[in-house]
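In the form predicted alone, a lone chain appears below as structure tokens.
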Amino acid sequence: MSFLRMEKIGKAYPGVQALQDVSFEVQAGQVHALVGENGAGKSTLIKILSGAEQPDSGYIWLDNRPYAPHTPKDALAANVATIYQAFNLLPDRTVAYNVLLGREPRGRWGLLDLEAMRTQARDILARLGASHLEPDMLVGRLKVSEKQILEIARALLNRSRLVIMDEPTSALNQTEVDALFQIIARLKADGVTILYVSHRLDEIFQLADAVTVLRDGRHISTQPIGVVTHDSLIQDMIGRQLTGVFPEKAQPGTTEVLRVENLTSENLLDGVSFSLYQGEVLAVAGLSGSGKTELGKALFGDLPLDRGHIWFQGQPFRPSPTRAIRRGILYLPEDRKSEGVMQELSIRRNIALASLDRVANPFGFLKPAAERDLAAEQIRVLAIKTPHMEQLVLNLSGGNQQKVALAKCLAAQPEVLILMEPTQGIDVGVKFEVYQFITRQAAQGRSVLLISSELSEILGLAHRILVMRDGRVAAELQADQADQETILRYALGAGDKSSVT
């Protein structure tokens, strides 16, 4: 039975069409996939459901009922809840605060009745399979999957209907991504719809019962999950088919780039020694808390170490992010907003700003036309989607964003690339050109330094594997002789396939 219908549904903003004409229905009681490449017209979808924006034309129907919601309060008045990646959560307080807030029980007086909240808090909880939640927490010392739970729970309490998430597991690790999976399917069996949206494939084939895609802010595709593939819905999101999705690597080099030996930093890091070679693609994997994170930071000195030694083409290099750039050690931080790139600047200001040298005159003063030059050439080399350079980082879509970053660190001429989690939440389009990207650099003599949470680009790309656990190495493997199972072992302490029981 329909539980959601969209019908010719149209949203344009000032130079963009960004939906045309969107058509499709949601089944109640099902996880119905949502995807397509950034910029395809899903968070405007997603805004339109949520009230967060009107639609121009068309119209949506909730349960065989008009849905015109103007203001995301109509929206959960309706009982649609959205969950997105940005938590909207109060950091200095409690859990039962945030869960309850809005609906607050309260006693004589008005005055808000505590005990009900903690009752009432641990009972959805609860529901959840979340128990180890306390009611009084603070809930800026929770982790990311446990303000996840928070925004569900709060669904739940409003007695939502419709669910929408917004790439539910961009920032999660596997242990908490199946947690997460386990509370999607106690929803889908008390009867909630769930509207996912998510780049990751294989999560699509895992939970969905139907799945759609769009396409340049159009309907391309609604069909069952049982009659599609991972190729077809590739073909439908881009347009086109994909001829492998890693390419050929190039034979790595002998000479020794990078030597890292004892690198240790209280509690993050413990005798870490590796090293990294010309033209090599060498991943980092582990779970969350490993240290992979910490490791690239320390390399490019966001992280005070306590000991250790680093070795940069056969010199001592003491890092710090001002002597990296320098000596040509390039770092893309895995939060891309916030960190890779600045979104009130420009592209071309973007793409200058670790290559300043190169575009100043030697009184300090930026030269236009250079920075312009930078800018044009980078903005071809990596197909970067732009109406103009001047355009703002923040007007582009997540994918695009991405290769602004990835090409400040390329107009800077590295020697090393530090790449923290390069695919994260961009399209499986957008993916399929960063990992063109990466093997690239390494056949031109660049070395990488992969650090990843996506056990399939580790094993596509990379050359060597470092498996890291509770700070240390606990594994080097070579990448053709390895597979998802054995990286998990090691990442989970549980060594060779003799120990696994």
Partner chain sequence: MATPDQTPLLSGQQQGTPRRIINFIGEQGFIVIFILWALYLSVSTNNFATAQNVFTILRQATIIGIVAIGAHFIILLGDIDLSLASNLTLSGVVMASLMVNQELPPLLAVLCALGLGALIGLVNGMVITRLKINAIITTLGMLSILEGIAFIITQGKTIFGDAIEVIKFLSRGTLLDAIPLPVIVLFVFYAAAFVVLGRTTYGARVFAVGNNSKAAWLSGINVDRIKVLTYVLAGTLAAFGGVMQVARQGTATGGMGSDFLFPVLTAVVLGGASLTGGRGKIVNTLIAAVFLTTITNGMVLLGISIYTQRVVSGAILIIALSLDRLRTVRV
Contents of the next structure:
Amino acid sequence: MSFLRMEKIGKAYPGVQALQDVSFEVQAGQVHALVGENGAGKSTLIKILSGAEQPDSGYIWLDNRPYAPHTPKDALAANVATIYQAFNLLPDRTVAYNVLLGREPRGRWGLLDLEAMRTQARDILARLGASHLEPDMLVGRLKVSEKQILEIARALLNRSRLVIMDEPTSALNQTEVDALFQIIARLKADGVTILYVSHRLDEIFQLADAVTVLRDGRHISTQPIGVVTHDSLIQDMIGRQLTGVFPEKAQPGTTEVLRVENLTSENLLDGVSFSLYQGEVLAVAGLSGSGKTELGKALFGDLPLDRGHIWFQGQPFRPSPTRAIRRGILYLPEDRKSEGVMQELSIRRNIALASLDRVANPFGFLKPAAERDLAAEQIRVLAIKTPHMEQLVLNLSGGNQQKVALAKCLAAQPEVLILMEPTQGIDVGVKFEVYQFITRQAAQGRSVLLISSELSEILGLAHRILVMRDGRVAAELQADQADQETILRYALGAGDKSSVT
Amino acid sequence: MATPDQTPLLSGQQQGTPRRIINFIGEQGFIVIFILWALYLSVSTNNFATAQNVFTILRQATIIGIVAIGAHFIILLGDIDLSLASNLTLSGVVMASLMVNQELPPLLAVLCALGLGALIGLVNGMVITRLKINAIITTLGMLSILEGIAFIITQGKTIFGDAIEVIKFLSRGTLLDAIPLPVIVLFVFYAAAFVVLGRTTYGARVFAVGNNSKAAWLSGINVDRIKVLTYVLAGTLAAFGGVMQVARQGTATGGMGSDFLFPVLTAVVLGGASLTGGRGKIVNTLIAAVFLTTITNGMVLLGISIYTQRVVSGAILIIALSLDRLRTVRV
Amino acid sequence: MKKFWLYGLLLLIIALSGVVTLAQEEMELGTAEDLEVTDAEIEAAAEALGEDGFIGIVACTFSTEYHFTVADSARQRAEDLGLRVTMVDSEINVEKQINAIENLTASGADVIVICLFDPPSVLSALQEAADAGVKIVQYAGRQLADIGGVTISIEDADLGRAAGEYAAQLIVEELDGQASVAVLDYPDVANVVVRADAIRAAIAEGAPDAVIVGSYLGGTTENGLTSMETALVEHPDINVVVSINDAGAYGAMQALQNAGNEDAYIVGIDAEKQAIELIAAGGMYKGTVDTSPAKTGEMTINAAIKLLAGSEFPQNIAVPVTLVTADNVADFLTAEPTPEATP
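May I ask for the structure of the form predicted together with the partner chain now, the form predicted alone having been displayed?
The next block holds the full complex; its first chain is the one shown before.
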């Protein structure tokens, strides 16, 4: 029986038809995944369902009754809860207060019944398997994953029958993701229907009962999970045939470009050694906290080192961003929005930023034509979608911002690229382009250090894989001899240590 | 392209004409008020729109304007320098004292003043970048130190003497017997600042650091060096303001800079430079400096009592600044 | 810095300057002779100070010559007589002055010699000090009669009148009574308003045919310069400038010179060294009124000694006002050699 039914939903913003004739059904008690590229209309649809926006046309039926929320409050009254990426929690209040916000138990004379609040909060958290969260803890001190649990607890208390989750795992590590999935399983067992929006296809196959694909504001398909495949979903999302997600790898060279010995930074890195060869993609895998992020930062000078040596092209190298860029080591930061690009500068200036001396005369005067040429070439090579290069970066989608960050690296004529989570939070189409970019760079003789949490892309792109755990290299694997299970085993510490080469 | 998935209000391409007019007024609001004020003065007074008065205004705006260039650069970095006005005082006092009491050749005394200003900027920059002390605290402390030293030198007295006559041409000279030299200096300095900000790698790096210093650093920009350089530049400009001020008033006193701190920062902020850094147009700072001078000029011409002048000037400033709100209020 | 706050507290200042221009009553005034001290009084004063006692001097500001000289000669006089003394600068900042009074009281001052630039705001702090047994000597103002303090002051009205009368005399004698007069004012300091009013009144009385074209912001050289430049645009015929102090008058002189108007007459107040030299040089700077800062400083310490020794003397004492013109400027060139300003 369909629990939620949408019929010919349309919504236009100035200049953009965000949704057009979208109709699909969600079955009661199921986890229903909603996927699509950025701009496909997912967020607009969520806003309509949660009452934050009203559709221009179409009808929604919830449990066989018309459903047309005008405010988020209406949606809550209809037992529809939405859990956004940014939380609506009060950081200075306690767990109990936040969970029970709006339905606090009252005691005599209308005062808050603090004891009842604690008990109710404790009960609901226990139901979610999160008994470690004490009712009196301050929310501001909690981890992202724990805040998410509070949001879910709040939804449960509201007796929500439909819970909408927007990219719930984007800020979580693997353990936290597993915990969230267990909670989702419990919700489902309680008969709650879940609309689950995510970029991560692996999760969808693990969780969902059915999946709906949106593309360019239109409904493309709604199918039971059993009849779709990874490739067919991607095909639906980007609207074209894929000949395998990962491009063919080229043969790496044998010249050692970068040699790292005994890199140590207090509590973060513990004697890391490896070599990187010309034309090679070397991936670094590991759980969060394993030191893989810190390794990338340390090589670029963004993390102080206590001990260790680095040789670049046979010469000793002391990391700092200025020195690294001068010698051809470029770095793509993990936090694209706050470290990778300058939001309020133009695309042109962002691309030229690491190469300013090369578009200026010896006296430091910029040559505008040279800067424009440099930017134009990168915009073309990376297919950055923008009307013109003077556009401010903040007007670009996440994927295009990432391309600008990559363009900045590429414009600086790199020998080595250190790429931190290069596909995090970007949609499938751009992801595919980034894969091609990485493979192409390696084929052209550049060396890539790929630091990633996505095992599929590590396996698909890398020649060799370093698996890190507790700040050390737990294993070095040849990609063609590794699989996800092996990597995870080493990352979790279950692997055989004698195999470390 | 912005899509509804992102934030549709951010893209300029999708907005209608009214929105764009409001944006313009919001960004350049003080210019609108400036024009209205100038029009009003042209109509209600006989002497506002005369060459003599316009040159008087520009001459009076010269020193504020020159010091404001340095303040503008530092605000672009997202910092603030409260010591510029007292740097002006000390450099002017030291120069006058060297000329009058030590009988140093004028050129040498001017160079000493500029060197001192640069040194003060260097100390500010080093303390802020090396010791990681907040710019407001550092320059506030520096302000106090510099005023104190200026006071020790002057002992509360005015430094004056014939030796100062030699540099008075900086303030009183004219080109072709018509255009005052300080006005030419003002425009040359602003033209140079415009080129430096827009057309040099240094200018590009200043904007980058102000926009996002972590990202700038990760792009290979030596953030500390850019900051120190900028403080040195601003210090030198403030010292040059001190030279110009001594040339203008023919004397040096321990309090001669204190009238500049407020107008200099007001000019930069009124010109629309963002206090968080990374955003600001140098031309607007120049226009704002001239506007500030025109407010006082106009009130004298209108014969407004000095007891009410401050109220009027405060009101004009608030109106000019509040137009800025139009930009952030969504319609 | 202080300007910054002054601007920021715009409305407050305007409100206060309204409050403090309250009319002052006529009072019996003693003279400098009443403050002559004997060796016995000095000895008694030293005894009264004892082991830890001292005289605290709270200046209005150190950044004008007049105020610095008063405070510094008071300090000098006390030290010459072997009396312990501490000097504090209020930087024309009410908060700083109140703190200074409280700190001095707490640290055991026997006498506070103070300059008040904003009397109503600090009177209660002074009352507390007086209640705690601290004797108060006020200079450059007369607001302390009610709380039993001694006041030693040039009368601002006397100063303004002297400058205004001399300007009127020049207008009548040199300009046949016809002139366009600009007055340089500085309304930030309440006492100065009294001066400016007296200047205007004296000119209106002594040279009734002269026109006062306006009152402009002076006080500092830069203000005097800027105001006069602008005033000359509107009134190019200005030929007499009377300023509430010399510093502002220098700026006016610059502006007049720049405008090629070398025949104007300028009269200032304070008898600063530069003003005296300008008068001696015989240019357009015609006169200044000596506020006798060094004398004032000495008188404050004399009063402190008499208070400590328990002697009888008038509560309110006037500092002599002297007009300096080309006729008597020679006395001032030698009489009061100001130490060279050296780095």
